[in-house]
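One chain comes next, on its own, written as structure tokens: the form predicted alone.
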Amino acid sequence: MASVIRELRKIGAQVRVVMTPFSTQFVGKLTFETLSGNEVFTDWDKDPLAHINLARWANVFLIAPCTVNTLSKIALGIGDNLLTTTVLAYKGPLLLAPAANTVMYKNPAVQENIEKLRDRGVSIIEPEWGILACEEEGEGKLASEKRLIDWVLWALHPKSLEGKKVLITCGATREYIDPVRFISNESSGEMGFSLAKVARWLGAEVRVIAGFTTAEEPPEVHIRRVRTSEDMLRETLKEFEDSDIVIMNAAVADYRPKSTYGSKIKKREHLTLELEKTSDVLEELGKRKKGQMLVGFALESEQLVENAREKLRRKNLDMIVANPVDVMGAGHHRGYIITEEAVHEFEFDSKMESAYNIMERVLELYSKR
């Protein structure tokens, strides 16, 4: 948890730590006081109303690791230490990240208590499969730092997209010349993955169809992998009808080899490839659109706004994000968000900042429908 506190502080969060008496035998209070910059609480010695004051102070309450003992006490409404008593006084988002031996975690009584908590609106951050403290391997390992922080950020955001299904494509397709060579591009998938994170934090059910990517995958988001442009078209069409908002960020190849070699091509002096156009996934979705909000991306080397506007109309889009070619594979992001009514220029140091900006525009436009 030390690294989680450090990362939360980096993103601007204030952190206060409550420890059970038993937990102090594993980690000293000084560690958490140093990392959080705040006093660590274990009892009521310094503040007889600590449970009330802490509960009123917090925007999010994360218990990690949460033992099956603490989890079951919370389910039954037992407040026999400062931590469990503070839970009883807390009215905001409560996140529990269980960690236990597999047999203990799967015990029917524990699972029944987990379902009780879920029914009350408590978020359970499922444990992972791995090597446990008892040196056995199984389900029960504490969720990763990345997942814990993602859940905290989820809890902090308003659920403006609750009940909505958001489909996002990202990454690069590969059009194969032979079994080991292909035509592709430098898309990292970072923009699409960032959009997926923000959409999940806003309460949407998010599904991602991804080609080849090098960016870190977002946690808690279902990702379906594809290889070619035809794979991308087929899988996107499967999800399109059931989606409310579709954001097509994938860098789909425009051309593919007309003929594909079944075995590796031997090195030769010259090799001539004949290319043919791939299916235009975005245009195909625009033809089939029946109430979905459809957002496209355009990468241009010249006449950025003019060419993007033409694509907006020709492909029946609600919005298009137009970028210069230098953003592909880069950390920064700049360009224009274009609708029929307006053009908004933007520039951000990170694609996560840009994803927030894009989703704000998506929400603004979607609310007017």
Contents of the next structure:
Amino acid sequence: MASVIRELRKIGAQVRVVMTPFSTQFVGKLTFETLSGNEVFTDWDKDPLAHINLARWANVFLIAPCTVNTLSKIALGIGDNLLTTTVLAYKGPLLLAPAANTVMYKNPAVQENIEKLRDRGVSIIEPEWGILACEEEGEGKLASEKRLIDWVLWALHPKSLEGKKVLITCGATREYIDPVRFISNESSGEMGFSLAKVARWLGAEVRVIAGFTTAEEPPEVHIRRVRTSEDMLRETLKEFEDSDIVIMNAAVADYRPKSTYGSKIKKREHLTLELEKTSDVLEELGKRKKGQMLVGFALESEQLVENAREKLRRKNLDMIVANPVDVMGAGHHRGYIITEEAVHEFEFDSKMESAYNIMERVLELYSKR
Ligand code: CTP
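Having gone through the form predicted alone, I am curious about the other one (the form predicted in complex with cytidine-5'-triphosphate); can you provide its structure?
Let us now look at the entire complex, which starts with that chain.
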């Protein structure tokens, strides 16, 4: 939990910690006092209305790790310590991250309580598989810090994309020359993964189709992996009809070897590869578009806006994000967001900031429909 508090403070959040009497046997109050920069609450000694004041103050309430005992007490509306009483007084988004021995976690009484809480709108951050405190291996390990932070951010965002299905493609395709060699590009997948995070935080049901990537995968998002441009075309078409917003960020190779060698090519003096054009996935989606909002990317060495505008029309897009070539694989992001009506220039130090900006523009355009 220490680094969760540290990370949340880094992004500007204020953090207050409530500890159950049981938890103080494992971690000292001082640790959390130092990390949060605030007094840690364990009882009503200093404030008889601590439960009300804490409940009114918080925008999001995360209990991690949440024992099955605390979880079950919350499900039954029991307030027998400061933590459970504060939950009773709290009306905002509640996130419970259970951690327990597998048998205890799977206990039917606990599972019933989890269902009860879910039905009431409480978010249960599923535990992971791993070595548990009891030294057994199984399901019951507290969710990773990365997932806990992601859930807090999810809870803090307005759900402007609630009920919408957002399909995002990203990463590089590989076009195989032989079983171990291929044609590909520098795409890291970071932009697409950042867009997926933001879309999830805004309440969308997000599906990602990713080629090869080096960026860290976004937590809690369904990612389907593909290898070649043909796989990308097939998988994207499968999802297209059932999507509301489609963002095609994948760096699909434009050419592939006309034939792929079945075994590793032996070294020789000269080797000539004949290449053929791959299908343009985005153009195919543009042809089939019914109600979907279609967003493309354009990577250009020159005449950025003009060339991107031409792609916007040719591929029947609603929006295109035009980037100069130096952004591929880089941390920063700059370029233009182009629609039929407007051109917005942008420059950000990170792909994450840029993803926010793009999703804001996507939302703006989508809400005008
Ligand atoms: N794209 C695609 N299928 C391809 C090539 C590109 O779906 N075979 C998509 C990309 O995901 C991107 C958009 O089309 O959203 C533009 O990609 P870009 O590489 O900039 O342009 P191309 O259409 O390939 O044209 P060119 O390389 O000539 O600039």
